[in-house]
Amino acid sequence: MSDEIIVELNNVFLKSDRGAPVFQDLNFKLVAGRSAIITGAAGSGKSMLAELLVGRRFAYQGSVELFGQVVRRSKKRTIRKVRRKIGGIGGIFDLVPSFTVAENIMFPMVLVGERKKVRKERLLNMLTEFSLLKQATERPDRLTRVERTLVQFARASVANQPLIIVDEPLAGLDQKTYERIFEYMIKISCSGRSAIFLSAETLPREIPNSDSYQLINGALV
């Protein structure tokens, strides 16, 4: 297993949009291949994190590094080379409404530049797997709560990404999808990628590869 440090955290301090701190001189590594799951309270931040990994929000202190390129306001081209890299799910990593099923799953490698016949194939996989051929021509507003968690899984897994960030993935779901996106979650955890699980409640059972954290107060223990 690499030793290579994908995301670091030092010293972070970052602000709501009304001004109240959320993080302050918060600390966090995450080395290529291990997984991370957090757990916090609504309100903690959890989305927040999640916002400040891909460039969407910017600490007003401390550093952000990801596969190591530091991450500021100031570095477009740097925030858009990294995003490419990073599977979501759930929380801000909504599907594009006005694409169908099979174009929001295949987006990521069309970003990439992946081959035409590449896509094709994997695609049909994905749909395969996470069973949403009936789905592939739907768009996003057609699709049940389940289906949308199911597609987004789908559109994670098909590139390849270094990184996945799952918010909250098991919100709202009946028990066999619970248990059927749980498993996934520790595929995930063993494929040899990274993977960081923001959840407000402690998952059920654990997952492989993986340290666990607290966010309290602003800051992880």
The other form holds:
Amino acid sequence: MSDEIIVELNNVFLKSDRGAPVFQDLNFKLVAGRSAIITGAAGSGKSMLAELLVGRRFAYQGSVELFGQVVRRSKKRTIRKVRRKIGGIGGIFDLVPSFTVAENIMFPMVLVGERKKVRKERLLNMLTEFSLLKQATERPDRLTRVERTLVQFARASVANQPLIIVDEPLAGLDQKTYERIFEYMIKISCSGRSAIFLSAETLPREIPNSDSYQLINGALV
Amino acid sequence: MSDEIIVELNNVFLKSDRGAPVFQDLNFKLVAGRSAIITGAAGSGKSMLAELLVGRRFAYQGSVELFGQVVRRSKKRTIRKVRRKIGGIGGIFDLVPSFTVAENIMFPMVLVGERKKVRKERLLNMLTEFSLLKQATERPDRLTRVERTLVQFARASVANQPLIIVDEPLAGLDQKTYERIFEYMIKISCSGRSAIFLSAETLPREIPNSDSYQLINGALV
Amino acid sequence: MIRINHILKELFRNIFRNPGTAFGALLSLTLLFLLFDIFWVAAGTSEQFYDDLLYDLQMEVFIAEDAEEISLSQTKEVLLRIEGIRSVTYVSKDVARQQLIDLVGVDLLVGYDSLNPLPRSWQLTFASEYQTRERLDAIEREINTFDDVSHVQYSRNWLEKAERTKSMILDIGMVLGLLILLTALFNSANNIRLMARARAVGFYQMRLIGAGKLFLALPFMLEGFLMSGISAAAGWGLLYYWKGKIEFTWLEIIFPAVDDIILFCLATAVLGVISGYFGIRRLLKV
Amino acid sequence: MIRINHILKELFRNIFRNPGTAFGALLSLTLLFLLFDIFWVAAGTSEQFYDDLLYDLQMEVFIAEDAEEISLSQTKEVLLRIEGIRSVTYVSKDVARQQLIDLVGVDLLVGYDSLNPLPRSWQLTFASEYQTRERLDAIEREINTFDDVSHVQYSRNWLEKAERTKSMILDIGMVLGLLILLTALFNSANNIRLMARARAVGFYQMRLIGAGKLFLALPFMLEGFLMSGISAAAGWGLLYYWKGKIEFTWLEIIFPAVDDIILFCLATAVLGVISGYFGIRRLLKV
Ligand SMILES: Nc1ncnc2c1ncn2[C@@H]1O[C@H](COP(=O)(O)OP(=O)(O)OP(=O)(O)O)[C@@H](O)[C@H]1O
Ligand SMILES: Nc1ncnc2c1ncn2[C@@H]1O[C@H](COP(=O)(O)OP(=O)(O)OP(=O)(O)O)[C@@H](O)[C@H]1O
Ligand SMILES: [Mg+2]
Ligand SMILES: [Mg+2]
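Switch from the form predicted on its own to the form predicted in complex with its partner chain and give that structure.
Next comes the full complex, and the chain you just saw is listed first.
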């Protein structure tokens, strides 16, 4: 089971909206239970990789497979299913402004039609785990940046999503807060779920169960 | 002339939207030609300081003076005038999405009714200085994060605004890009204009003409 | 189940967060539908009005003074055999006198008994398909050839005007009706877009997490349904209320059948669903 | 100068980025104003219609068969002195006969010369202030007391209905007019909000750089001005076009004076400015 392939990109070519090439013959494979740390300069395409994985962007050449399913523009249903298995933090993964913290965290469970009892229980778990109990009924615009990130963590974990994409959640943090968030990242990596950590700087410490890649000239090395 | 006081905060008290105290007896003074580097943890209130200075938020106690004028909620005209003298980068200072790069950069000059010839000339200067000539007709949503920051730099400089507020423009950048932006920050500091640099981490190098402060427990030390 | 809950919650959120917009939408849709209803009623009323008038449309065939009674009954037979003639009523000199008395109010011919100057005549009425100028003209021409007949008379000009007015009202009604329905569609789509656009960021995020388009669109489509349905009903409600208050003696106001009104309200509600979908569609392309 | 340029540029940007919304707004405003115009015309027409009818409103004072000619001229004097009576026309038996001929088309009284059964009468007309039931009733009562008079007659019921209908149409027109103007205001404010909300982030940023509220609101206020003005004019244009096509013989359609129409269009355009301001106001509170 542990050899199950979660993400597989083969010979992916991608252009930006302005037509500049971003990915050139990109290959990437992620096995269930392991994580990937991807570092790359500003504009190297880290956020675009995230967009590629959730089916917000499509390669003009090459194949993108998640959970054994090919993600293509025409396959709306597949994309929807794949997205429900991905938890996103940072980058393009923002909160829904009109939802409270609790509603935001619960939304992935609403989508799959989880039972009310389970929902309540998991929500409480998440609020406790990420120390958000006091903020449960606030809306995102009344949260600090760190709190928003924590809610995203909770939302990405609430439905046991098998893949988590973390797009630079450590940017612009002071040391203490940095450590706090970093702990959560390590926790995810140890939980048996897979994660993709995107970051401009190399991370200060090792993350268990993970492989490091660098995004250079549109390819992963 | 060089002793002209640009910013003066006296005994400022400020609460966040959720009622938590952010500034408690904050005092700050900035003299023309000098810059301030303000570091503080996440949630310490750096961005709120920026909001205070541009009249987006108001102290419930204490006085805020910019360019010798008291900024108060009731003084709409003063606030407008003060804002036109401030160039903002990062944080709350985003670009206007419906304007092109050139229109964004020119906007401060449009507001003061600058002559067309002057406008064209300065725009060209800015586009050249920040290497944005190719992007002049693009809209912000087609720019990379770094390009957006550069446009903000250009907009903050185009009308020779005497004060520049820079809110964490270095967050989440790789080393090379970091250096590039840092150079621009130093350039501003050497230009005789005043700047306030807000950052979570301590900056790696000295910035000329500047004093460093730390934002701790709602006060500057 | 939980999804239905979510959808209803979103619906109420939309409406209660934008009470002004919701009210404005309701008001403007109601007025648009009122305009539509008025023209519908006007068309029905004018149709009925003219039909009533036409039903009584008579052709008077005046009988020559010297025609013999025996010959007349033959001619009457011939008349009855002409296609399109519904009835032939013989008006004797005496009946004509009585009709005049009814008209004027006094018997003007007192002491005139031997010398009634009024002509005899037949009054013809027609089957409704024949109540057009063309056909009546043809019949008139035919009758004019008869020996016993001195002259024939029917309100030709009046019929022409009636025909023209009827078709004109129908034309205007159609054009206006289409315009109004189009506008209502536009209008409610716009209102829904207005409510939805403030939440575009949220849609983007919900889509990213795996929410389907329909799931996100449903509250807005439901809203369109309610808005249009309610305002269509309100439009008719207003008209019925006013109908109770006004009294036209010279015109009987004809409302469409209640079934038709209910159908209309349902149809506009469906239109509301469509407009809701169009209002939201572009915002879901994320 | 440059700011005016900027404002105009923004205006065109608004309209051309949202052609659907702009067109929808124009269409729905035009129809709303059309509804308003129709009721304005209906009110004017019915007023004129009833005024015309009332102008001809006559009271017939029938003279007793045995009244002497000498006494009559005295009575006429008295009649003329009654307040509110505009004219008194004497109708002799011969004139009455002629009137009957005009009415019926043939002289029914041929060879009747010595024995004209028609009564003599006076036909009274009234100053317009006196054309109400109350006042006419009073006059009727007064005249009935005269010796020479056999009876008095005027269309009392008809006058009552006319009065009621007139005031009802005016009432409905007022209510509807207010509703429509309110809706138009709501509607165009909503449309402007719709166009503006998509740009709310931009407003926030422009405000931060020091743009004034008015500066940002002006393009939208101008847009409201144009939209409302154009659609008000279009509404009247449609009505004029249709007026040329329809012909009512039984009713003269009365349009308001051109000055009033122009004033109306200007007023709605100003309303558009206000609605533009209200549409944008909340978005500028940053
Ligand atoms: N939208 C908000 N609603 C309520 N409270 C807020 C909001 N934003 C910030 N705060 C509060 O105000 C304080 C200062 O926040 P601010 O964003 O100014 O900090 P910062 O130093 O800029 O942090 P960061 O490094 O995350 O940008 C925080 O402690 C937080 O509690
Ligand atoms: N909105 C856009 N329109 C056009 N081109 C874009 C856009 N966003 C990014 N790009 C291009 O795509 C490339 C990758 O951008 P992306 O944002 O994925 O990089 P990144 O590694 O996430 O950078 P950052 O560290 O700034 O987040 C950039 O080189 C840029 O040229
Ligand atoms: Mg990125
Ligand atoms: Mg900040």
